[in-house]
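As a starting point, one isolated chain is supplied in structure tokens, in the form predicted on its own.
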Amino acid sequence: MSKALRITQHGAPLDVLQFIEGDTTGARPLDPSEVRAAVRLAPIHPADINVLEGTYAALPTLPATPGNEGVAEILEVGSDAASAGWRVGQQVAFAPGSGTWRQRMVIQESSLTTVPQGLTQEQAATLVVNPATAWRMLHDFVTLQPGDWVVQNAANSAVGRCVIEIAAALGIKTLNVVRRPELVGELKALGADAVVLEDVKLRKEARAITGGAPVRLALNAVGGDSAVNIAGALANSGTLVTYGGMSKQPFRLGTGQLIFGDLRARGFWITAWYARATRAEKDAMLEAIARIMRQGHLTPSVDNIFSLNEYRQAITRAMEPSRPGKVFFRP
């Protein structure tokens, strides 16, 4: 038996988690190609906050244990998931909602990612869906060269950081949109090439942030007036890829953009892509990311560190909007 949150019902966050210190879920024996692992690390994501208010795309049967990431040590393995090579004392990390903020975890091997050498806990920990995000949305939709430009709102989001770092390091350059001026700085910092503030009209000045060179790719997380905002800066026939919808209004283009600029709208969800990719794909994409977090970059800013026991305080501060840094359970 160990020790894990758990939800029965969804609702405000801190009327429905429970702690349960008898967990049994993790000590059952194993199917063949299931494995056992000691969770080591796990952050509380929006989405977290988003599933246990019952309002997420995608939730979980009840009673359930949230948790949409995390890192673990695989304790022991089932006989299909030893051949198909995982291994005791082996770090991995799981597909998105596997229910990540308990202390042992049963799971399909198909639900496991490799962790890459060289990480940080932390960055193992946040591994698997923000920067993923990132590095799929600058690589799925139109072909990037060095040098071209992507434009972003939420540039100050964990996936928009992702963005930046990402983008910079592949040579991308990108104009980012954020509400508040003091982040202007501390975004060109991580090496933002342009950065602007939301009243910024995008159609008029776009050309001139980017010395005329076009903007095939926009990446939106708001959704409303923000993203005809940064459709606005696209060349004709450019692409814009919704991932989320942080302003709570409909997605939104303008008639004029859309018939006369050509403009192309897709949506994208990191869970989706993990459901189709091979193990090849997924190992392939976290070590690209994982060479540009072992440089130094993609390391999320800790703001605290929680036992499972102290959730209050933990879902208390994660829902906090002006934190520094991201919220983990030490399991």
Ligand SMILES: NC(=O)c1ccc[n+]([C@@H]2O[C@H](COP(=O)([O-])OP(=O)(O)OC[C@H]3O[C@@H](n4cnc5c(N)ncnc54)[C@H](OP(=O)(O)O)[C@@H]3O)[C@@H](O)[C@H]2O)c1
Second form
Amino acid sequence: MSKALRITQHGAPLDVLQFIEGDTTGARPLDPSEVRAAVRLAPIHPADINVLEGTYAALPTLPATPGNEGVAEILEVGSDAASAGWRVGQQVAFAPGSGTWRQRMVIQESSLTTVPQGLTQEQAATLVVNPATAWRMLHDFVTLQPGDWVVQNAANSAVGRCVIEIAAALGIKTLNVVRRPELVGELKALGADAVVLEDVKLRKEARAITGGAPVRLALNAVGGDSAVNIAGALANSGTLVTYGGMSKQPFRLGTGQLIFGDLRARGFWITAWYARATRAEKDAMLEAIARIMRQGHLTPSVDNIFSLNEYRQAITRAMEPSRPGKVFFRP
Ligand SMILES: NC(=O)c1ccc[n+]([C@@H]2O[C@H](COP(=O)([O-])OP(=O)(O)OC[C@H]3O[C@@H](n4cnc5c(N)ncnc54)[C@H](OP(=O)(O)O)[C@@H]3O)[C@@H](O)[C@H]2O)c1
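To test you: the structure above is the form predicted on its own. What is the structure of the form predicted in complex with this ligand?
Okay, now the whole complex, with that chain kicking things off.
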């Protein structure tokens, strides 16, 4: 029996989340293809809040333990999982949405990903979702060369910071939009080439900022006016990838941006990428990201770490704007 968070219905996060001391889901005997794991650290992402609210695209069958990602240690391995190469003591992460806000979990080996060597626990606990999202968006839509520019909003978000650091490691330049002036120096220190506030009209200013270099990729986590603004930085036939909607405003583009700018609007969801990627593709991407991490980059900013029974403070904090970093559970 162990501790876990659980929901039996969707609604306001603090109304629906329950703390369970006698969770038995991680204690049952293993099927051959399963492993038992002890979760060591798990972040609270915006998508986790959306799962609690019932507004996320992929919702678990209820009752369920939320928690999109985390890092865990394998405690026990079924016979088929052992044949697939999993070992007791190994550090693992999970396919997004595996339900990590608990001490023990039993999970199919096909849902595990190997955690590369040499990462901090915070890096390992946040490897699978945000750095991977940044990595895929920088690789899968436009062929970028060193020296090319990318524009993004919510640049201080966890994903935005990953975009800055991965782009810098690849020699790609970033034009970053934030809504608070105190973030400018911090993001430049991470490797951002330019950081501007939301009220800078990029349709007019982008060329001056990039020295006339075309911007062919825009990454949108906000929607509404902010999406229109970053699209204004794009060169003709540029691509805008939407991966989040933090403003809760519908995604918009100007009619002229589509007609005269021939812009392409795409969407990206890392969960769908993991569902179609092979184990070799996942391992190759995570190792490439880990190489950048081992050089001292992609260290997630930690706002606070809570135990599971402190879930009310944890969720309240995770839902506050202007946080300096992620909120985590240490189960
Ligand atoms: N599609 C995918 O596969 C995928 C994968 C990972 C994440 N995401 C999405 O990406 C987004 C960022 O996730 P994260 O974990 O990086 O978030 P995070 O670290 O919690 O950061 C949240 C960001 O959103 C900004 N923000 C909050 N409310 C806003 C509003 N009303 N208007 C404009 N900006 C607002 C914050 O700005 P302040 O600091 O100024 O408050 C901050 O930059 C979320 O929508 C998440 O669901 C999508």
